[in-house]
Amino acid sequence: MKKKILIIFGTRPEAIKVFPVINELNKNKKYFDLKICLTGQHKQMLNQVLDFFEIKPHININVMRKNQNLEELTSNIITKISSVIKKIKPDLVLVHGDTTSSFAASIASFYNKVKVAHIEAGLRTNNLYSPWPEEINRSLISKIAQIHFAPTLIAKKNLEIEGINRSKIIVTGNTVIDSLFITSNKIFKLNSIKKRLEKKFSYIKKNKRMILVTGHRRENFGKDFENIFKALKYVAERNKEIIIIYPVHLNPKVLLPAKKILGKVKNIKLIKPLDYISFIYLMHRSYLIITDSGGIQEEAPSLKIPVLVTRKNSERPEALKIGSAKLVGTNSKIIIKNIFKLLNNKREYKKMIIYNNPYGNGKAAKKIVNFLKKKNF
């Protein structure tokens, strides 16, 4: 009898990371009856990824409402996902990472006595408010899940410290590397895609080094984002031979200060959020990446690009340990110092070029699905 699996997700990063698992499950239809449910936590940005990866959801509970707070979002997802679970009656619910969608879906599964498997399990900063609310989300999912797909040995150790039985933990690598390899192959093997992207970003001249910036974390709202943006402005105004590209998050708490501080700097280009394939192309073109994103810390070592992390702590200690990423926080002076060090010192730059990515080799999804084939649940 086929195992009925329900995958639940709602954000663009989740879609990117669960796609390889969906792909592998669809290759094994004789073993699995797969259903895909969206919460709709992201809409436009999520749809871009769904279209690119040809993911066709069976259900969309469409939970987002204007000015909805976390309490309302969480309770809304729990209620609606519970109805979905009662209707589908899955043998296993698969969730990913640390989003509100994943946390609420796990609670709903628990209330309906359905087992949960957690992809990207075991990431920790051990600070409940950083990142917020992601740290508590993933910690609580671990209390509910019966299967833990940890991306690294450090993540596995975190779970063991919390009392999770090691027989329930499987180290797989991170599925984001699977997606990175799949997407990179499409870009550089299909000449039509490559030419389209080159035309789209024709303003990036080959003789100029490009710094790619992202920023969206709630914990950086306010003064911290202002400090980051002031650092970028200082660097750009004193080095006309670089170009800084910043796809700005649409949240007004990010967008408004970015426009105010960076909008008139000639060699800083503020652009709208990008579709996934365009972003991967820009990563390949980058000399340096400055980010508060977790996924980029995992992807960049495979592309041999240094990363400066604008956060006070990180749940990706592997990148910090091997030196492919450096935690610079949100102090303007520290950010400026580290950017100039990488721009002006080739030896320091080369130290951050890593040849073995600790987050995987592109085979995480196969490991996950091979385990599920053998597992009785």
Ligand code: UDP
Second form
Amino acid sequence: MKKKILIIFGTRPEAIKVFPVINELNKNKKYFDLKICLTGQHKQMLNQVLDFFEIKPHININVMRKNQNLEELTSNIITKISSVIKKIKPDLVLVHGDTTSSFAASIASFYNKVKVAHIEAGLRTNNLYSPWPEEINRSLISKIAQIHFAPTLIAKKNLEIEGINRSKIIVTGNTVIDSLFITSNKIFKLNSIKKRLEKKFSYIKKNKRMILVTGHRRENFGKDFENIFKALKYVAERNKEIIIIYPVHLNPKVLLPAKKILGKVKNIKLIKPLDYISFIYLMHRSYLIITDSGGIQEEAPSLKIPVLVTRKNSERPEALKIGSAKLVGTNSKIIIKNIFKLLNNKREYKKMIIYNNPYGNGKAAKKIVNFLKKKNF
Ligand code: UD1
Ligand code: UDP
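Alright, leaving the form predicted alone aside, put up the form predicted in complex with the ligand.
Next comes the full complex, this chain leading.
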């Protein structure tokens, strides 16, 4: 009998990271009956990824509201996903990472006595409020899940420390690297795509150094984002020969202050969130990346681009350890000092270019699906 798997997700990074797993499950249709359900936590930012990877969801419970708060989002997802689970009656629910979609889908599965498998399990900062609410989301999913796909050995260790039986943990690498390889291949093997992207970004002159920026963490809302933006403004105004490209997250709590502080700076370009292939192309073209994103901390070391992380801690210590990423927090002076160091000191810059990637080899999804093929659940 085929195993019925329901995969549930709702945000941009989840779609990017579950795509390779969907792909592998679809290659194994004689083993699996796959249903894809979106929570719709994101809308435009998710659609960009669905279109690019041609993911065709079966169900969408459409929960996104402008400026949504966590209580409303969580309760809406739990109620609506419970109805979906009752109707589909899956043998297993697959969730990814640490979003509210993943947590709420896990608890809804638990209430309906359906087993959960967790992709990207075991990331921890051990600080409940940073990232907020992701640290508690992923910790609670680990309590609920019965299969844990940990991306790295450090993630596996974190789970073991919390008492999870090692027989239930499988170290797979991170599926983000699978997606990154698939997408980079498309860019550099298909001349037509490369040409289209070159044209789209022809305003970035080849002789200019480009800094790529993203930011969206809830714990950085308010003063911390203001500090980060003021640092970017300071650096741009004193280095007219560089260009800063910032695809701004659609959350109004990020978009409004970004426009207010950075909107008029000549060599800072605020643009809409980019489709995945465009973003990967820009990462390849960057001199430096400044971000609070989780996924980008994993992708950048593969592309040998240094990353300054505008957070106080990270659940991804691997890149920090090998030196390809550095935590710079949210203090303007410290951010400015670190950007200047990488712009002006070649030796410091070279130190951050590391030739191995701790997050995977592009085969994580295969490993996950091979395990699911053999496992009885
Ligand atoms: C969410 C996840 C975070 C993940 C991030 C990736 C939670 C609590 N947070 O944060 O873990 O790192 O996604 O980007 O699960 N919006 C739109 N269109 C979109 C998406 C968002 O307009 O396509 C706006 C809406 O006003 C929405 C707001 O952004 O209310 C916040 O979205 P939300 O999903 O709650 O939080 P993120 O900050 O995106
Ligand atoms: N990304 C994208 N377009 C953008 C910015 C980021 O496609 O304009 C991709 C990026 O390559 C990475 C993922 O989105 O794979 C990261 O998403 P985000 O930073 O929103 O979430 P996080 O990883 O912090 O959960």
